[in-house]
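This document opens with one chain alone, in structure tokens, the form predicted alone.
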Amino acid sequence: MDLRLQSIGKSFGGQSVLRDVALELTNVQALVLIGPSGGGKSTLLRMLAGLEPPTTGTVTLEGEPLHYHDDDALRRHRARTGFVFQAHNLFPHLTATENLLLPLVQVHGMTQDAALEQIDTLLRRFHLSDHAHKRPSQLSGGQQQRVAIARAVAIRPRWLLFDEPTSALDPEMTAEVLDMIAELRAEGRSFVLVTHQMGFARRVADHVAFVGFGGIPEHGQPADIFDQPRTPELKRFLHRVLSY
């Protein structure tokens, strides 16, 4: 994953979020968004993702500006994306299964039958076949996220994002999920995680970005941000998350 974000800025009803923000990153695997509350993290991942266009500045994948306002183009890049949201967003009318069919066969043209073999296959992959036909209610919340991602993955995405995905989860549920990314990220799945949890965080990350206070005030190798921390505002943050 090449990613280059320059001069980014966000407002929302003349409240400033983001703030010439600059990343510039070549041949990342992993790249994991920490941060406090409300520091920006899931905005700029909705940006990643073509679902929120930046006041100011440009993003640019793999050498391609994201153009926000030709639909033709942000359409295209949306149906490449993979993107799993906190409160995992399934159709709770829909089983499983039609919940991974519905983007495969409306968005993606698949036929129904090419598209049901590859959901089979995933749900399987993800231990997810006895749950087939249940609906989002019937299912535990880690059930729900392993749906959510099955059908992030279904798409075959050139990238996923993460948008905290384990934050309404119990520790059992939240092991289950990150051992699924665990999972994503060996077979050399590329992806943005936004995340608290942090030793997740080292551990799967080629790259961490400390996100916060309008900006990006420190990114780096996992090692030096969670052992050396440079900014005041990075090491006040690490204080307060590592203490319990």
Given for the second form:
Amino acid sequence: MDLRLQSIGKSFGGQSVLRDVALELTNVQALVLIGPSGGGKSTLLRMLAGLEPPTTGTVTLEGEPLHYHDDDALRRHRARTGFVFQAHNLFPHLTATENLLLPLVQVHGMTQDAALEQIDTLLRRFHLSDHAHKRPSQLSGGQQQRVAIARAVAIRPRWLLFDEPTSALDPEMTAEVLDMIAELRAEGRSFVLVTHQMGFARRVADHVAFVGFGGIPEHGQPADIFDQPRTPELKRFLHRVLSY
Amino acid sequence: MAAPVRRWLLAPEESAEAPHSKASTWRWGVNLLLVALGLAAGFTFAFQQLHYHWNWSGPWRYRALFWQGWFTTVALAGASLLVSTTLGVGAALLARSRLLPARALVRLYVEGIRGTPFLVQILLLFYVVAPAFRLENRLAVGVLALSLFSGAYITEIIRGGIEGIGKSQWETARAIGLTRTQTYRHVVLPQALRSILPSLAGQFVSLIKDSSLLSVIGIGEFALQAQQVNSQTYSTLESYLPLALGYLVLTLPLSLWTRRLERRAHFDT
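Can I get the form predicted together with its partner chain as well, since the one above is the form predicted alone?
Next comes the full complex, and the chain you just saw is listed first.
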């Protein structure tokens, strides 16, 4: 993906979260955002998804700026983006299959039959076939997240956005979800991931941005970010999170 | 209390509903029956104190009138049920629209209806509003009055149901690219409906009974016909007891159905 952020600012009710953020990346497949809680990682990701307009500045994806004031353009952008939230992604009144079916039929205009066939293939590939007819309440947290990722993949998105997809899960479930993301990485899919799993970030990223203190104090190759942090903010952050 | 007695009289802790196992259903049935018998004994005593001379022959002569009234009530309530539900869904959606005049309209409608007596609303509609708009069909005015009245309560029930749907559901719907209309249609309303069905059914029970007030504008529904029979036969209790029974036949199945829905919703989540 080619992604460019120009003088991005975001404030909520006078409280500014991001100030004059700039970033320019070309040909990145896996961008990972790390940083302290409340530092603006999720806000930035939601901006990329078209869920939250920036207060100032421009986001450009694949050479095209996102039009935050055009509701239809924004919805089209969201329809081409596979977004996975921290939790509660699935619609509880629908089965796993129906959760995947809804966007395919309603947003992407597929016929029911074609969509069901595609869903079947996808669920089989991710070893979720046994859960196809279960409601979210009958699935474990890890299974729910995997179904949510399958739904994000099913729409053939131009990119995937993950907002701390494992922070509500126990270690074992975390592993099963991260495995799935690693698999998508190996498949060549582009994505942006917000995570607190530093080991995984390092393994999967080809670019890491440290988001916090109102901006992006530092970004670069994972090896540089994790082994040779330059800014005191990043040094302190890594020292904190890696000490346990 | 001795253990066997406790077992017969007390439900297990933390269970507000009637218990489900076979043995406990049996115990519940016995309790229900005993309490019902107790109440019946109380009523029997009260009636005996009255030294009332039952005379069922008068009301029996007018049984056709009862039937006519009962069917009119069923028709009135059925039509009002459909209209008021439609009205309630529409108003609840309007209340959440971004258009401020629409929100204001719903606010005034709900507060106006809930804050004033149904009787006054019926009279106002029948003697002032309906003639002004050349609405002359008495039954239509009745359905309109009942629907407007019940619709206000249904609006609030549905609005509450919609507001109970978590923010994450809206957000997810937005993220996958659904429009606002699609979000209501496929995500919000199906879930809201599930959670409000019990209170909705309760409102329907009220609607059926409230239809009796339409007798004041001379609609020949069940309550009016019972009044007629009473004034013809001077057999007050024999005219009004069948009235109670006739309503119970309509409302009791609705209540039982609600109970079942509640239990199902319980297992769903």
